[in-house]
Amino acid sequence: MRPKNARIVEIVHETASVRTLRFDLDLDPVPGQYLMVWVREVDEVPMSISYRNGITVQLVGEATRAIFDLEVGDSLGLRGPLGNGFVLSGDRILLVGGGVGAAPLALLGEAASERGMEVSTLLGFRCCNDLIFRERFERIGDLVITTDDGSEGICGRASAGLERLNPRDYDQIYLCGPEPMMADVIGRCRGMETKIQASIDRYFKCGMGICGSCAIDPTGIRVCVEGPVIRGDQLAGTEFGRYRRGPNGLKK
């Protein structure tokens, strides 16, 4: 798939280290799908889709630094949407996000609300200054927030918010965020693994299932093709939440 040229029409500074870029293209995504974003002369990296025409980027390395240097009117190359997104099911759902993992869940929650589903959301952040998309989630249903330092909402990690929610009250649970956080939530919802869908962020080289850099041991599930959304029962007994592989193929 050749990249499409996408011109930036809006840049929103969500936090000091997170920005949303909106393009002159309707990406027509299934919530949970991703794009391979080509930053010319720098790198091509995977990005979650946070709007029908936009992505939300966290500053973490060379490619994202180059994206942060772009202005309205500049352009990027986009391949996608790619992979398998979330599957909406049931009447009452719970979204659980950590950090910038809230971005694809916001798009999912809006789609669920449009279908008449009852949506509750649990979001975890390091501190109050890291909150993103609060208003989007409040518009679609109940919102519980946790912060590691207690500066907003419940003090603790995202899983601490489960004490205010009964996971068994929901027909489906959708996760996106750091792997240890998602593994912790899955572990606290034993017996419900088939009702959990987790969006996984891994290092991708190709986005086509060729290189294997994103594969999950020992099943060989390729996050870029079979994912990035994987059902909870498919992650049981794997290395999910314990380690993954970096650009050199070594565990980290």
Contents of the next structure:
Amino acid sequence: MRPKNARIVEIVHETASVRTLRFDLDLDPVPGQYLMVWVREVDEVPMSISYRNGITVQLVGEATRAIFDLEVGDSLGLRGPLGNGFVLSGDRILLVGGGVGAAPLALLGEAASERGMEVSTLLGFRCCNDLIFRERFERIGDLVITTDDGSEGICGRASAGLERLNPRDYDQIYLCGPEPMMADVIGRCRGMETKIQASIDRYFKCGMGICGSCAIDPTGIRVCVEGPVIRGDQLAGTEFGRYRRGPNGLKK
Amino acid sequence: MKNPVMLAAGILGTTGASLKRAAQSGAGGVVTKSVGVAPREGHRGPTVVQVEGGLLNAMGLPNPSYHNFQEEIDIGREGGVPVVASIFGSGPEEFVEVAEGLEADGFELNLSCPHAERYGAEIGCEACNVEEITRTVKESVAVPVWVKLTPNVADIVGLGLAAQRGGADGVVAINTLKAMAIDVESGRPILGNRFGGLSGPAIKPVAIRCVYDLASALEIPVIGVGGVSSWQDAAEIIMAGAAGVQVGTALGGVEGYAVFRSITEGLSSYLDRKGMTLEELRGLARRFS
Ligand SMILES: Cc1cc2nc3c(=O)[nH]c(=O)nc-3n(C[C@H](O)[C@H](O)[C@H](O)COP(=O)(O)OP(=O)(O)OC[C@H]3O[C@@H](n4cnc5c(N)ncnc54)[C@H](O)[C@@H]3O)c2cc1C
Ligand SMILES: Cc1cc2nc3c(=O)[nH]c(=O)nc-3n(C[C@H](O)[C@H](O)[C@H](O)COP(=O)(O)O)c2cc1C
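Could the form predicted in complex with its partner chain be given as well, to go with the form predicted alone?
Next comes the full complex, and the chain you just saw is listed first.
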């Protein structure tokens, strides 16, 4: 598939360093799927889908800076939706997100709610100014917020919020956020690994399962095609939570 | 090697885990990602574009360097099949440095990558370079040495003969064909590197011809690669004269790793049906001249 041309029809400044871009095309995604986003002349980077026609981007480096320089009417090249998204199952589900990881979870929560599922959400942010998608989550169920500095909700990491909830009350738990947070949550939900689905982040190059850049040790699971959503039991005993590889294949 | 179907260089072979998984999925041998003297991040994206009948790539030889690669080879070997290290360098000295720095069941000299400045096809399109590099590596290692050839020349047989003179134990043909794709919306080349190499079904007829010509002219084995995704493709390239088959782009298809079993099983039931051995199949097409 060649990159599809997508024109930006709306840009929402969610926070100082997070923006949502809406496109003139319906991506028809499974929540949790991603796009390879080609910023012409700069790079092609993976982004989770946060709306049927949008992505939500945190400014971190060169490609995301270039995305922030775009205006309504400009366009990007998109490959996707790619990969395996979240699988909805059960009646009561818990979403646990950190930072911009809330993006695919919002789309998932809305799909779950449409199906009549009971949705609870726990989101962790650094501080109150980093909060995104509060209304989207409040509309579909209970929302617990934590901030590292206590400026909003419970003071502490997302895992501090988990102590207020009983993970065992839920049929399925969905995670997306910084890896230490996700590894911590999985660690606190021992015995429930098969009921946990985590969207994980590795260095993607090809996005089609041939270059090997995103393969995890020791199983060789190719996150870009077999993920990015991986079940908790498939992460047990792997590099997840310990290390990852950079663009040259070196561990870091 | 009992099973002639191998993983091609640069497909998933950056980690031991992937090499081992290919072996456990039914590959008879695995070739690593090409490794060089220093870590490289590769070209910026897009690094691949799917085009009519094939795939364009310009990965740009990303690799952790040989200094950090022995562990991956050792893990790959746990898969129980030979691990061939694909290596690249800017000249004989670098090739020897990498080869001496690694312990593998064989080496494949990448003299054919079409999109990395100073490496691959930039040196491998000259027969004298191919011969000299092959000879120096052969003199410095005890394991088999294969030379991977570029099809982006007027006469690939000349390169094959040079590899043979240099003492190669086999040649591997073909690497990708120089190619390009342009985004019609913006007029920009799509690949981050602008140019890349074409692989997949579109290049199979080119590979068949190259293997046929090489197998007709050389005494050393020819390993066929290019567009193989089914047992029929494997049979065809073996009929052209290939002693072994490598599979690359097909790993990115819906079958994924299962492509190894479907090729090997299909090939062996075909041989049963025909009452033939692999040996008898090899070069069959060359009898009809
Ligand atoms: C499946 C998946 C979904 C993602 N979804 C989102 C999302 O919804 N919103 C969001 O803001 N970010 C998301 N990311 C992360 C996003 O891809 C990186 O932030 C982005 O690539 C940074 O590019 P850069 O050039 O701005 O930064 P750089 O300066 O190049 O790098 C900064 C950091 O980004 C990482 N990065 C750079 N390139 C890649 C790449 N090709 N693949 C993976 N990581 C890379 C690097 O590891 C580095 O640590 C996702 C990543 C993956 C794998
Ligand atoms: C993504 C990708 C990366 C590759 N990397 C290498 C490499 O590092 N070294 C090499 O010798 N060939 C490399 N190749 C070439 C393949 O090994 C093979 O020769 C070519 O793709 C043709 O076979 P195929 O049609 O089965 O893919 C690469 C090909 C692809 C598609």
